[in-house]
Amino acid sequence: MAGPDGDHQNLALLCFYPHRAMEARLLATVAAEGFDDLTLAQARLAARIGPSGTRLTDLAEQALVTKQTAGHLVDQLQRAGYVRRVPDPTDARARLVQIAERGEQLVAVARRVEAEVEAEWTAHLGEEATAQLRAALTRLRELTDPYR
């Protein structure tokens, strides 16, 4: 929404912005390449998913939905080859959430879409205001990241 001045929106709303828009620029050019069956609440989830996998509580925690809510994506996204659960060496009772072979493949596909993004954004803005850009969003997420 406008502020008083008519053009003055807040931090949160002009970092959505280009959220959404990598988000769409990701979502059509998988799709296109193959992964026409992810979803977007789906791909939402397993951009949480660490290294070394993450358990599903962690990653219902981080997308702030239930757990069951994040066991359906998880089962769908592993129905569909993007993911597998394995037990996790720390605890025996609980199991892990990570990228299986298909989803590695996604995973690449994602990052050539979103270095060619921030290629076309920062030629828009030019390499200092992208740089400065990047350092003061990554200062931002010191103070609204709990999960970094």
Given for the second form:
Protein chains: 2
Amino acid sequence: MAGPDGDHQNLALLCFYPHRAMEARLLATVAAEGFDDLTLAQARLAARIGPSGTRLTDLAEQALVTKQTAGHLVDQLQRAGYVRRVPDPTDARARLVQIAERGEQLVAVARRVEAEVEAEWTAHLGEEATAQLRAALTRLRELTDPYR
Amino acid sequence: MAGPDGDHQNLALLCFYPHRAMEARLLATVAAEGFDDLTLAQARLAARIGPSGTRLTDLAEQALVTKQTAGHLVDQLQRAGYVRRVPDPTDARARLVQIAERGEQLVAVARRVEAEVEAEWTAHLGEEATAQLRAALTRLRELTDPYR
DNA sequence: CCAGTTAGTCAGAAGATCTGACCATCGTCA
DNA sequence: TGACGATGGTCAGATCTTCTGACTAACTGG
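So that was the form predicted on its own. Now I'd like the form predicted together with the DNA, please.
Once more the chain from above appears, this time first in line as the rest of the complex follows.
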């Protein structure tokens, strides 16, 4: 959409590289540790499931996909044993998507890798610069994340 | 892949929001200004075309897709008049993908929107914090962008 | 208890991406 | 200089992702 223009890279593009790097690293590592089904789209959706379960509609909204897409991906995740659907006790229409047993194992690996990668980044940038980076991005999120 | 954990959000996820916001804004604006064909995938690839043209293989590598996918997207972009393919004078196997007339118009709009959005972000964060953010992301790119 | 909203599904189509096979050209080294 | 592995690119086919539109069931406020 933009175009490479030497040193002054567009801020959004600069944001893209770390995200892509983390995503690729996570997916590769979990695949290497036995979770070799699991596509990127499934992982992106699964990453948004909260500790006590999340409604399909909420997942869809946060991931910026339609309910249909989210439902389709949850079907796959369920078939692979990563998540389960349980009735929402507060609303008979709704069901909560929860992390299942296999999903917990996956999350454990993912959290470990995330921590590793962040540690590498922190080592490269320094503690202080990393803290500033996190702070700036967190403030920026006020503008850029409609689902805070 | 990860999971929401309150305030201490994973750095990569924090990087994701601005990128997504920019991408959505760009796509919506160019669509509103008449470039209403153009899918996200096409735009992502087109954004990597250099001033004097770029080889298909390089586009694919930078966008982290296969040559086939890149070729498919370039076909579409070409049909829509955004790019053209010319022989690479230095290698008879290769062809350069170049921005065509309609593509130039698109790029102009995209650059304008990019500048607008960055200005909003700078206004929100302050000049100094924005400069620090850019610097940190640029250094991080040394680790996270294999195609620098 | 009706009307409008919300949660989710079904069906079908379009897009994006991949794997595998293939051809032409390039570069190199004997 | 000529054979051979590497590189740029395409074709074909399959799978995955995502969307639009239509629908059912359940909630909610008057």
